[in-house]
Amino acid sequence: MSAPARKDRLPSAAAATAHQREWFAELHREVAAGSPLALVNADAPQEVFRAMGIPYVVNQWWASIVAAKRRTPEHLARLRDRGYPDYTEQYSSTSLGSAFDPDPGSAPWGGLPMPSIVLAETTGDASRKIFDVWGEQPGVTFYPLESAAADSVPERWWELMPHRWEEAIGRDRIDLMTGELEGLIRFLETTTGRRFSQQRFTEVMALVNEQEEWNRRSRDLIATARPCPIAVTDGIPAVMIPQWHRGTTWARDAAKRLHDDVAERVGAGAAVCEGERARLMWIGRGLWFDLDFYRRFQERYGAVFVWSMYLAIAADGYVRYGDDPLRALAARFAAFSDQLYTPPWSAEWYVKEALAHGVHGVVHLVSDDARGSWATTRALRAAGVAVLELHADNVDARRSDPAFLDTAVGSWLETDVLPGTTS
């Protein structure tokens, strides 16, 4: 999740990337010394591992590193050579390719150490199969979490989540996830010998809430700032690297540093693009194999990506207050995928964010495994927002030629977006 080095890079983004490199080097040393290691999906309740002192790597973070280093094709080839599909859910299966690397030391950042535990919510058939294969590897145990659905959907869920999450998500779904988390804790205590401390877990949950409150303030600053003060390629690592460390004082303080950087730039009237002409929203996962993509359009057209889901979901999707920390954690993740991918949860939220940020257009990356993308596009267009759908994969460049992407976005800007803005 690194971005190209620039002299004007946001200090909090540079600090987060440097911290991640130091952390990963230390992780290698811990695992070499015999520590257990977990590989966890991005939408899984990592706070349990944090509280128990069990190191973990986030599956999709590792895929982003591999993609940024242009190494995804060889990872997918290892899957293909073993008879597994290399064309579905590549963002989730890249790390599995690392497990079959004959020379892991030559991989980016020294390679992904072999985990002993993998944790994921079983959100689809392909996802379940990927982790089943993980569970077949020597020394690896897959702990699956159910993916539950709701009969009814709350309006303006983002207003309910901090305190009224029981009402927003529903008791049955939270009961199910709470029971599964209790089972996960027993499993981890039995297999690792590490103990779960209720006091430590409560501290972790409080730090996460503090961190996300800083992210909310940062999101709100950027939404109202004209011109846009930071590059989206700075905002993403400045938010997401601390997210993978949430529940630590470092992560909370990193979120505050991002807020302070943004506030300073807003106060100074700083612009990431002099002569900003259009404000754009990027819906979808980061385009990790081509991080220069976003900057090209501000340089050619004065069109600035002011929004990504990473800061916005940090602001609206994580905060959970309550007297029962384990139940609050269950409430954080029982409907997490709904918030991003399931209409009307997702569609209404994207419209709310587009209007709050005053965007002139939305570039919507639609991957094969994304759920509900059509509803998001329809809702945005119904709200009067221009939308360009890019059907591509965010880590697999085989179907995402940069020249095609540039032409598609450039033509859309010239015909649908820029004529309606004031230059």
The other form holds:
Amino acid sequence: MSAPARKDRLPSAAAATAHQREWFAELHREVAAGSPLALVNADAPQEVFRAMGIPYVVNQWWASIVAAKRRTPEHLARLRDRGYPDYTEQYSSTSLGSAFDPDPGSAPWGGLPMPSIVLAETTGDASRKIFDVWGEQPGVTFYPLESAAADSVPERWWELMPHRWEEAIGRDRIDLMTGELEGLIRFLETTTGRRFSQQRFTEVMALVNEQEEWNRRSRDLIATARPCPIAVTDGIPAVMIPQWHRGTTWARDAAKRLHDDVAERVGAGAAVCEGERARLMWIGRGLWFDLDFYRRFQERYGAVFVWSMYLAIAADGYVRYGDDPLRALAARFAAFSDQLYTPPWSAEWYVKEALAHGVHGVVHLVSDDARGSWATTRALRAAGVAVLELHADNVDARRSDPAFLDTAVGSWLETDVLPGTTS
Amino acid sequence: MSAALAALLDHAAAPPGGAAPRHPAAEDAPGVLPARTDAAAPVAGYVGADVPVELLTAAWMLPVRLAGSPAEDAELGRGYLGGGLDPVACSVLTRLLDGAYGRLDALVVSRDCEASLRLFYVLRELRRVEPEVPIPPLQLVDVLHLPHRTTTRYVLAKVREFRAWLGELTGDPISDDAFAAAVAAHDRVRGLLRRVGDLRGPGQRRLTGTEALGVVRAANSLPVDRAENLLRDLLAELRTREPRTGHPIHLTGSSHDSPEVYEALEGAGLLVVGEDHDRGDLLSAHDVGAPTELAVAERYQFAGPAAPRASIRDRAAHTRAAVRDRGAEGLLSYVRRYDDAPPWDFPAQRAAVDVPSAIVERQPYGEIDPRELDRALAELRAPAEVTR
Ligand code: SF4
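So that was the form predicted alone. Now I'd like the form predicted in complex with the partner chain, please.
Once more the chain from above appears, this time first in line as the rest of the complex follows.
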């Protein structure tokens, strides 16, 4: 998740990336000194580990590092060598390839240290299996969390989540996740000897809410700013690296720094792209293997990606207030991926964001996975927004050659988007 | 072929739901189902083996498990579900939208796999944004499978929710008597299916895997009392049947909702003597027992182990036991394209058995690549004289 170095790099993005390198080096030292280590999925309740002082690495962050260094194919080949498929959920299985690395020292960033616990929700059909394989490695325990689904949901979840999450998600799902988290805490207390302090946990939860409130302000600023003040490739690390450190003062302050950078640039009338002609939204995970992608279109067409889900979901998807912090944490994660991937929640939210940001078009990355795209594309088109479905994979560069991407997006801009914009 | 087997296989081949008798008043009462009569049970189409059929029967509905059809074009469904999803779900959605199942009075979806859940979400969204598309009253039954008390509590809440929903739909709350009778009847059918399964074992081999698949398919869509009678007759008739021939294998991997792949395997000299699919042996592996909501919840929570929802370890242990019990001399994993779980199970399954094993991956729906089949036959060391 490190964007190419540029002189106009957003200071908060550069600071976040630098912090991540230092943190990872320190993590290597801690683990070498005998600390437990958790590998957790991006949509799993990391706050428990934070409160207990158990270091963790986010599975998808590590996959993005491996992808940015173009090492994904070699990681997947290691799975293949062991008889596992290299063609399912590569974003989740890349880190498992690291576990089988015969020479971890030569891997990006000094390699992924071997975790002692892996945590994931049992989403999808393959993700759970990937973690089962983790759990078979010596010294590794897989703690699975249920992933429950609702029969019916209220549409405008983003209005309900901060305070009325019980109503949005439903009592059964939150009861289930709360019970699972109680089990997780007992498991971690027993196996690591570390203590879970309710006071410390309450602080962690408060810091996360503060951090996400800063993200909300940043998102709102960017939505209304003309021209677009920051590059999406800066916004992603400046949001996501602090997200992986949620619940620390560093992360809260980093979110505020991002906000201040954005506010300063808006105040100065700074533009990512002089002569901005079209505002674009990027739906899907980041194209980690081709981070230049986003900039090519602003240079060629004056088309600026003003939106990615990373800042927007930070702004709308995490904030949970309430008297019972464990239940609030359960409410943060019991329906996390529904916010992004399950209609009507996902579809209505993308429309809301597209309209709020005044975008002229949406590039919707559609991978060969089970998430499906019809509802989102339909909802955006019904709201009058042009949509390009880009069929590619975000980590597997074998299927996403830049020439193909550039032609697909370029011709769509020329025919569907630019003619409708007034420059 | 025995008369009962012929009747079961005929039923399995008939379009599910299509032949169900209709109640004359059905059209007049939107929202509320027709009053029950023995001749005209309303039909509840359901997706996935995790739907508690006992409750449908107790609500005086006919539960019909929906199957796709590899021979039919599924582009319509694929357009909604996307190109990366198990083609079975695309086929089921296409058939639903085409009306291929006849009139369904209710549609119940479980999340036995990701594809079923995504199918539910698309149906729910279609009802919201394209209300002119006729979709029957729709309910998700979110049965989960982790072996924990927290999960049981959740599944119990879902079973109760489903019972209440059916009561509202039919205008008639499910009585405890009807509930108890339905549990007992479905348990009897499962017991009979297990006995039919035993007849596939060593020294018996009384029916082919293709036939067994058809029997399960019929049991998934017949009124429970009719299924019970036919299965009793079948057991009596099979007792004197000559053993079927072929190299005995246990089939794992993707579940099969149509016979083409079984036919291809058995046409090539194999005999499928068992499988760990919920359209096979797994369907009848567990009973409900007590006529309580908790017993239903635990039965469905602990059902399986099915590839998309069970751990690799549980699957491997189950495969090992199933191969041994049925005297299989080979283990074949057949994996359909976009069925993501089974290939992750295979290395542990292969290590758990002491017979030759093979996997064929990313196969088209309802087909097996002939070259892949030849390779698998060689790896299974199926005797040369029975291969093609
Ligand atoms: S309902 Fe009975 S008679 Fe009709 S096809 Fe099915 S088994 Fe045969």
